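Shown here is one chain on its own, the form predicted alone, set out as structure tokens.
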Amino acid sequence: MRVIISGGGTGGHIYPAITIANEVAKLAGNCEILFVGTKHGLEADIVPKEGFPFATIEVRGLERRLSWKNVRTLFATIGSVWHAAQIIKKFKPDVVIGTGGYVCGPVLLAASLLKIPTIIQEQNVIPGVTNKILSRFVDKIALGYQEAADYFSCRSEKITITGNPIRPEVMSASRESGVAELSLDPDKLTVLVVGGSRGARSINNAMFGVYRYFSNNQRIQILHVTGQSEYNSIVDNIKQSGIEISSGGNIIIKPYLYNMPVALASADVAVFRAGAVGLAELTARGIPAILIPYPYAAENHQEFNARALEKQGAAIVIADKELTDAKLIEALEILLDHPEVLSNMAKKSKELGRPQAAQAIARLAISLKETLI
């Protein structure tokens, strides 16, 4: 089975292509399969080091408005669309997978065009422009949430609810590997906090507050990821704050965890953004976990993601501008001081989770394949 896969920009797009790769591989057996990004996205970096052949068309990302920019792009779209159909010619695909990012336009357009069997992954609530206009091309389209089905105007047998593939390691990491590896106390409740890789100020910030309140607290433990940005000014605003969290040794600050997995196989409670990715991987762990949405996000799908969950009951929801230390706090104690609706939360986020989404979306590319044979 041949197989070419594009998604780039992003590593929320990049990783999840890897990990529906390795699946494909697994249950296709004899399988080449061929990434097609662009060279200035991380896929760039990362894809030739996981091992898999790379090839680049030049592409850019459209505008969310009316300007001469985006007439410029949609004439540079044409060629990308002409490359990549070189490209397709050339490797002879039996089935191309796209997973978000401006790139997966000119290849899924131009495998659609030469009529070989199309899917798109789309991961969040809100479907991006370039997911719904493929959606009028491709084969079938595979939906991280149920929800993401109203925005599609195509038929409903396109449409599949698979989940977000995560990596494996995310279900094979173990509580106690976690607790050793990180040093954390097994008989303490832990706290994961993350703000995504490069952090998030405005989680940082409201943390003051966590630590004051909870130093010395011996229910609890939290593990802080602040991003390497913001690492050095937190530890600094501590010390010059007067937070003394050493003494409680309850307080871990991290720049950043090259582990995620087994942070998560610690994790009770989680507080964290809300892309598509790390949700996935919450609730395939079955954490509860607060929320606060990038408000910054494209078509604000941060905050659709959440409310999905928030609505489920797998998940409390904090508004970025609303967020304070004082809010924090209030949520992480109605978790800590009611162990049923932590209990019950986790049980919700379990039955959210979605562990074989990866599987599922090879299934689904295999499937297409032998309907042409």
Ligand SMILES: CC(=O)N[C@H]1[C@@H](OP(=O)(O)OP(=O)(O)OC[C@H]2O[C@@H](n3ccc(=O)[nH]c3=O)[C@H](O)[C@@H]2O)O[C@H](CO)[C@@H](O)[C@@H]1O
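Positions refer to the first chain, counted from 1. Quick caveat: nothing in here was measured; it's all calculated off a predicted structure. Compared with the form predicted together with the named molecule:
In the two-body rigid motion between these two forms, the C-alpha atoms of Asn22 and Val129 are best fitted by the same superposition.
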Given for the second form:
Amino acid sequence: MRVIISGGGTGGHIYPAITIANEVAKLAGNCEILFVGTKHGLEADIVPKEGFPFATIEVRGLERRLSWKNVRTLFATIGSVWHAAQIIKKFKPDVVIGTGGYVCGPVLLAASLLKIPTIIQEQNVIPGVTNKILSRFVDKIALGYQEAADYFSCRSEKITITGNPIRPEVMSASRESGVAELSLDPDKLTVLVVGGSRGARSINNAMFGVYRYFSNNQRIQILHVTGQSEYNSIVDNIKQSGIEISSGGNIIIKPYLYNMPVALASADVAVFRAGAVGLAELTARGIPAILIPYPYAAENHQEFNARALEKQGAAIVIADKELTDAKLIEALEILLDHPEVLSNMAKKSKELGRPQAAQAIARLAISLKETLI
Ligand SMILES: CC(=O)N[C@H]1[C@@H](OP(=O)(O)OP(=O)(O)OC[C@H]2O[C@@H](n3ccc(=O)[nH]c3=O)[C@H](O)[C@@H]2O)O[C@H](CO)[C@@H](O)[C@@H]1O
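Same protein, different state: after the form predicted alone, show the form predicted together with the named molecule.
Shown next: the complete complex, the earlier chain at its head.
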């Protein structure tokens, strides 16, 4: 089977693409995969590391209003569709799958014009604009959340609720491997702090007070992933303020984790943004979470993602504008000092997890190929 997979910009679009590609390869056996992204997105870093052949096209994002820039972008998009069509004609895929990000627009549109079976996977409770447009052209839509179905006006037979795909390592990683790889103390409770795939400034800022409060705590350790861009300045500020982050201490700071599954396996509590894939990973493992949704995500979709977990008792939500170090410490103490609250949230979280999502999407892709034969 030959599959083109496209998704880009942030980890929340790229990891689902990688996971689906691996699952199709596993289920279909003899399989060739081509990943199509852009040179500038995070995919240019992550996809070659994962070992997939990688082709790129130039794409620009549309502004959400009428402007001259948009008219120019529209012409550039026509060029991108043409370029995507050349890649597709050369590779001859049986199915083309898109997992979101601007790059999917031209790739899926070109595939649909060339009459190749297509699937889009939407991760969020509120769908992105590219997927809403593409929903008219593609053959199947795989949704992370049931609620998202209300935002598509296409025929309901196109839609399947699969959940969001998560890497198999998220389920198979063990606490022991995480403790060893990340130099954690096996006897301490671990708080994993991640502001999505690019980091989150407001969480990073609030963390200073949290470090000070928990520094040298005998029961709790903090693993904070800052995002690449702020890592150096955070480490400098910490050194200047005299907080202990030496090796063997209880505060560990990383710019990015290529092996996030082992960090999740070691976490007792998470402090997260509310990107849909991060939430799928947390719920698949049943990790209680404090969520601070990114307030500028398109149509405020992170807020809706977060509230879906809060409604089920799987997370505490703090609005970004209300986030302070004191609020975060208070929420952490509610969880860390009350094992029964923590274990109840863990149970609720696990109930929401859909670790089989990737398999369901891969089967959908294979069934599209089979209907052609
Ligand atoms: C600002 C914005 O609009 N963000 C969107 C983006 O989020 P973003 O890419 O931040 O979000 P997600 O939390 O959904 O996914 C992040 C992925 O990156 C991985 N990871 C992250 C950090 C790290 O150090 N290592 C690592 O491997 C996580 O394990 C996860 O697999 O796509 C998501 C899925 O469409 C959306 O819900 C988010 O709203």
